[in-house]
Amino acid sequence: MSALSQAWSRAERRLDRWFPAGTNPLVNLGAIACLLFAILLLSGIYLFVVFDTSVSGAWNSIDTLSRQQPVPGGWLRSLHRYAADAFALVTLLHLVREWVLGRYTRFRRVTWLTGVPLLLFMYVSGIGGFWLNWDRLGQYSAIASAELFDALPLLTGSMARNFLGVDSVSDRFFSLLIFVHLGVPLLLLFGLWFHLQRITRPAVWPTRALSVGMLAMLGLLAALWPVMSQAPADLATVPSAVPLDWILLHLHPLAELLSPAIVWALIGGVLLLLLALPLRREQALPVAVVDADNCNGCRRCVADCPYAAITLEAHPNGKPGRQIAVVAAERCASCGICAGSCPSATPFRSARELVTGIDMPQQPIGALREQLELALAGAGQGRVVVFGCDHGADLRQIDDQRVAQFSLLCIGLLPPSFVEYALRNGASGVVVVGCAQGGCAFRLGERWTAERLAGTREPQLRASVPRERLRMIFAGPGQEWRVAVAVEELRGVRAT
């Protein structure tokens, strides 16, 4: 992990305490996206309907709906706006997020790649509402954003003299910026689909804590400062000390301290740059494999697989309505996720070597079954077994002879039974971590296996195994002392 996305999960995990419970807004970047998105595309309905879409008649309905109708209008207006400007914002720490956690290859390769390009869609959108308005603001942007294509070698200058002159701006010209306006948003959302396309259960909406949160702080603003209009556009004058929106209007006042040249190299570098970070090498890591003999296609590996790794085929074996699970390579994440769902990975099966449905040849059940038994035999019972995660709590700080460490590649993988045949073996408690809520490097680890241990999820872990001897916990690399309590908690009921 490098230095600087190291000191990004610190500034998570400060956070945490703050945001408990997965309601961190670091952690929720791309559902805070979806969320803003949707508060632009249902206060835009609004706004259409009461817009004038003429020239003479555009500036006036805008002005007339914050003046005159100021709840909900105004507000709506507002809302709007200042939606979009944290839309734009979100969107670009996610960006930077996914950057500096280096989740842009192997398995994320696609999910990249279909989302830089939304980020044209996003400010095409953005600027071109502020020329719908069509007051000095929309008219320096409309002018500035000409000027900056008509830089482009094909245009020859011909946008800002055929389309904004004095003579030149009318309704037929404001129905274009209409479709535009409305048309990208929809491109944007038909983006957003391909963007999702292997992400599986991806997450949409944020919490109810964080969504009811954001509404709150956006409806706030448009209630206390709300926006308003400035002097309706006039193309005969040249507007001057134009009050900006800095965030998705930077682009203007950067063409005019360089050139519109350097801004189109810069914005071409900066796509292409971005473009071009998924095709680093990496090592590749070992994907799932399937046994034929142990697997019966009973879908869970399918249906908990987080990336749409996994699908079902007809069984070699040919017998009729027989599935087998297929991995596909490019999209698996290496996490084993799918090898914790598996019926078939249970430690009490007898066979002397422990074949599952689907495993990790880097970590396999198996072989996790003889580590346990190693470690509590003889002098290791009485031993509290912690069950980790590589990418969690560093569980090597665990200076402690009395607890064995079982650290996985993601606690996805760790099979329900697992505990149960622990403390069967003489283990006086278990301890299962998962990283951060809603900061599972693998997205739904945490989740998965939190919900089998509370026995709502297949596999479950059986209501006999005694739950005062075992806790879930969710802790982060620097929330090692979270595992240590824990540990102590259960020495306290052992001992009574």
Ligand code: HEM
Second form
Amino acid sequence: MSALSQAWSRAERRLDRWFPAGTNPLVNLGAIACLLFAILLLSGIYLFVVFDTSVSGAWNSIDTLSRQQPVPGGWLRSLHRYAADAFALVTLLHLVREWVLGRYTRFRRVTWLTGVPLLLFMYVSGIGGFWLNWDRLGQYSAIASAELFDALPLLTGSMARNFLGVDSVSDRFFSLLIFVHLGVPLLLLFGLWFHLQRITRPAVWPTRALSVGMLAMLGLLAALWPVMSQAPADLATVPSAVPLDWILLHLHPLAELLSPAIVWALIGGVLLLLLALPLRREQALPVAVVDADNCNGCRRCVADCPYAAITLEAHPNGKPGRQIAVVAAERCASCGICAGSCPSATPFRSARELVTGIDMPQQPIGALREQLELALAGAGQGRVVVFGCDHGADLRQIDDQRVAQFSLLCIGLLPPSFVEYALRNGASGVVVVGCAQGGCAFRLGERWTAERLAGTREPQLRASVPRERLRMIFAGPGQEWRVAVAVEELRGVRAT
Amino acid sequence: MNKISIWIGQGLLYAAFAAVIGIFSQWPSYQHLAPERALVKLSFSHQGELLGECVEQSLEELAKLPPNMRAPKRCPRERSPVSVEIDIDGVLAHQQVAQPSGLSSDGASAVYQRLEVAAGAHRIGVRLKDNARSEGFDYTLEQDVTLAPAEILVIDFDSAHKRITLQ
Ligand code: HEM
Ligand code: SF4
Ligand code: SF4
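Show the same protein again, this time as the form predicted in complex with the named molecule rather than the form predicted alone.
Now the full complex is given, and it begins with the chain already shown.
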């Protein structure tokens, strides 16, 4: 972990205090972006119904809406605008987060690469929206955009010439402007589908609390500070001072300050950088390995794999109807969440050597059982066992002879039966540590583990296991104290 | 963390986000053109004259061509570049040679140029040359104009009537 990504993680864990139980907005930026996009589509449909698509009527139709129908018309209009601003900011933050946390290579490469065009579509849709009002701001933005385009050696003739007409722009050209604001968002929707192809159960809706919070925030802003049109566009004069939307329209002043050519070079440079970033060669990670003799095709790993890396195929043993899990290497995140889901991964099996249906070569379940047995043997009796992960609280910092700690690839790798096995073998208690609620460093690992321990997801921790001797907590890097507190609590239970 | 501090914390964060959106979606106002300034836009899309005359083909020349290409006249399609000069109050303000568009240089030459001037009275001089084989400029126009602040003066070329226009 680089210093930057560590600082980001710490900031995120700090924000957990205000947004507990997986409602942290920094962990849900992709989902918030989807919510904002949905708000934009719905409010946009309403606006389009009342919108007059002719040059002469456009301004009037929107201005009248704001003045004569403040609710819901004017309010929806303001909501549409503020949601667009929020969408831009949240998407940018989503990108920055994935970048800072280094989440753009290997199994995330395709997701990252399909995200980049979305950024472009978002900008174009946002800028295009201002044209439709056809007020002074729309006029400024449309002409500035045309002048920017004219700097590209693509088109013959001049796009900006369309705005010379002292009377008005032609209706035909105005239809082109409208098309940009209808067509590009559809491209965005389509691109989003690609973006989420390699993600199992993508979080496209934020938690209820976050959705309500975002909606209330935007709704209040739109009600208290409604967006109003500027004066209608007038091509005979320059809109010399405009109240600019800096969040979406900053490229226009930038092109004036530098030059259109430099702005294009900047845009091209940023896009190239974003596209080149994930192409860096990385050392390949170990891939989950399936053992044919121990896989009965039960499908649990398929359901739990966060990156849709597992499919079922016909079993090589040739028995009719039998299936086997097959892992697509390029999609595998090396998280081990599949190993934690496999019914064969139980330490109670009598085989001397524990081989599971699906396993991680660098951290096999069989080796984990041996290490656990070793830690609880002899003088190890009565120790508290802590299962954590490499991405959360640093378990090496626990300096206590009476604790046996195991840092896993992901907490999702832990088959729940290991909790019972540890207690039966003399552990005084078990602490299971997820790195962040709702914010697994892979995806979903902490959620599946919590559900397996609670008995609401297969494989379940058996109901007979005394729950007072088990703690499931969340502790990220820098929150090692939480683990210490949980250990102390378990000792307290034991003492009384 | 108790419930109240969670409410306060979330409220603060939402308020901060709302403030960023509310403020920067309209403030600060951007001064695109300084007050007391006006704009001259020189823009035209005009096809220059043909570079060469049509030539009558001699009978021997025609005989060498495949039958479907035996036109009695051969006309080069290439166009002259269009040169333009603008004087504002007797001072050269812009000068440009626009090459014809198209792969075989047979399309229109396009020009789009913004020139900021102080509002008020100006003498505008426009000279345009669209024929490489003629001497000097083919079209000229001198005109006094008075521009209000923020007003746009469009200098165009009316290809149908072959004249420079100021609007
Ligand atoms: C329209 C804008 C975008 C939307 C609505 C969006 C939405 C989402 C959603 C819903 C997820 C799944 C989150 C989860 O369930 O774990 C996601 C993941 C991701 N997005 Fe985006 N995204 C957008 C733009 C971008 C951009 C511009 C980039 C970067 C270039 C990007 C990079 C990623 C990456 C790397 C992941 C994978 C995260 C992981 O594997 O843990 N996204 N996005
Ligand atoms: S290691 Fe993770 S990503 Fe790979 S197959 Fe198993 S669950 Fe899927
Ligand atoms: S969970 Fe185990 S047994 Fe079930 S399909 Fe996956 S590898 Fe096979």
